[in-house]
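Consider the single chain below, provided in structure tokens and representing the form predicted alone.
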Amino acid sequence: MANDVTQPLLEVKDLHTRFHTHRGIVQAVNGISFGIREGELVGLVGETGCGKSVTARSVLGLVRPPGRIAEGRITYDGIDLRSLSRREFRKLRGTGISFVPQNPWGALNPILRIERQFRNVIRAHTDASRQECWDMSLAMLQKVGIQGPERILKGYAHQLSGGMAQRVVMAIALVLNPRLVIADEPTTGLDVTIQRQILDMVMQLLEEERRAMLLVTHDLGVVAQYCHRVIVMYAGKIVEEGPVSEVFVEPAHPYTQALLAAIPRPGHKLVSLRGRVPSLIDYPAGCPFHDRCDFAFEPCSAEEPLLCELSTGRRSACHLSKGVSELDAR
């Protein structure tokens, strides 16, 4: 189905993903809605345990028991993803939507040559010959900046450095030209210089082909440098969303402000974010951030704030959102 440019390529509406454990039901994703348009690079940020990775895996159909999507609608290019069988979803992954996981060693098979792993992915979706698979793999490795790609294709995962392994995983994810790439902390654990090299390369490839990306990360600097829009999650909910150029200059939600204040800056005192993310089993009443918020007042502990539109493309879930100027005094 051809995507209408006026509609999001990916649209998530009122998504609830829960994990049923012996301790209770974990409300990992608690009623979130967002969209990503063709060619748009969106950063999904928040502390560990806020639901970022579960959101990504929910979109990809990779939530497995004891987790399940309890409610919500996920559409890609007009296709209802929740209505697809596992076989249908596997056909879509790689061609329509691809996934770059956090750990390349978990994604690469240690006993298969890299060439075979490319070939398995390509042949799962096409009738390409062995030589065509080789040529496609070689060309993609060159695009992601790998020198001597023939040697890499003939080798195994254990022979790769961390940065090289991540490039290979990204090449496999991009080899079939997907329209949407979902990357979950794709450069975590790599040297900062290598991180930037890989991200520069991937973002260039995405923009050249008008691909969209959802980048799950805790690194606000990466979002500021590469993304068009940012979604801030806290305790399974979206608390702020908007263009990076606006959110990072004038954050509307106290949580976003606290995250930005905690970024180390030369010559500035390090500011820490007190407290911790609340339990997603015993979900708190009111605003989930109220016990860590310097601006909390009477409604915050009892009444949950709605995610309201502040201006075109900007949303915030805070009782003080209409008085953003009050928060700027921080």
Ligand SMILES: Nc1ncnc2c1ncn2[C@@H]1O[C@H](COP(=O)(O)OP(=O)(O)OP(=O)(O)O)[C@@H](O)[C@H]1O
Given for the second form:
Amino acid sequence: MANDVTQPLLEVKDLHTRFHTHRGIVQAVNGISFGIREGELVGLVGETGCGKSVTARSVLGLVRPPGRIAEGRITYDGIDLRSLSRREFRKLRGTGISFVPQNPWGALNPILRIERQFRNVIRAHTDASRQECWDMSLAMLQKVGIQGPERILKGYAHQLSGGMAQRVVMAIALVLNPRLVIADEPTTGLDVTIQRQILDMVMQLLEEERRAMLLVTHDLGVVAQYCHRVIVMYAGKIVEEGPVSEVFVEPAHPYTQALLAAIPRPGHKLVSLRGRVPSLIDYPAGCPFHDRCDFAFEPCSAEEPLLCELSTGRRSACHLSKGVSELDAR
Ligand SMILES: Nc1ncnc2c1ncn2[C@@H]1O[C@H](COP(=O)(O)OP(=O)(O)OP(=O)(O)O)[C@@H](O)[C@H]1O
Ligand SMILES: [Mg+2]
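Show the form predicted together with the named molecule, please, the one above being the form predicted alone.
Shown next: the complete complex, the earlier chain at its head.
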């Protein structure tokens, strides 16, 4: 487990990412702050449309018009990521921060052998020989559970099954041993058993090698099993955050309580919560969750609760849970 006193490897402060659409401005990410320390595995959860992918893409410099980061600071290992050019960002990917997208087919080149795709990534950062690239690729494919990796390296993307393609994409993302991996629902769309096999493999690997990860997922079981910390997003904001061992046992926010109560069968989306996420164009007054909350009382529809620290590393934004910082302020 990561050491509590170390500086975060990744630090996001007051991030606002908006999409300018003909219907209005979508406040997809609305003032979030969090950090990820070296070696820490962090789960990012919340219903569909809550801003998880936009958060991941903002960190990775992948927000494109009509979207833009309107405000906020994102630092990785002391580097201000918002000041990087696309080229500098590409340089950072692979060894610094690497990305595992949801759709492996979009990440693989259909006309290059898999071997060549590994080599391109390795050679963008090192001067490894062809043989060294081959050996590194082979070893990495074995680590993600691919048997007969020689055959895979010599083949093309279209020869792979969905599960195999996702393993290959992960192996390419991990081959240079990045310090931080950002994965956005990396196994969605695959058979449930295969999803779990792949995640088991990758999470164990990252844990062993003390890599940090931000895992965007709907699978709370995976978060419970592998992540050190969990961040819960709702309507573009963080509503709860803390160590998995605490949040899953005693969730502070009614939204987290509802999510945990609605834990779906593995691999299924969270569907059984009453009501819907509010429009991110006309952001509601008060707490964004108030009209779905069983515990809502007078202030909830009028005043937005601040995200307060309940205990070290534990935060919640709810009028019912008074944080130590708020109490101290009195
Ligand atoms: N290109 C875009 N143009 C306009 N709005 C967008 C765009 N991309 C995302 N959004 C909006 O930003 C909000 C957050 O979307 P995001 O994709 O981050 O949700 P998510 O939490 O990843 O959901 P899911 O679990 O379904 O992947 C949503 O309201 C979405 O409609
Ligand atoms: Mg998403």
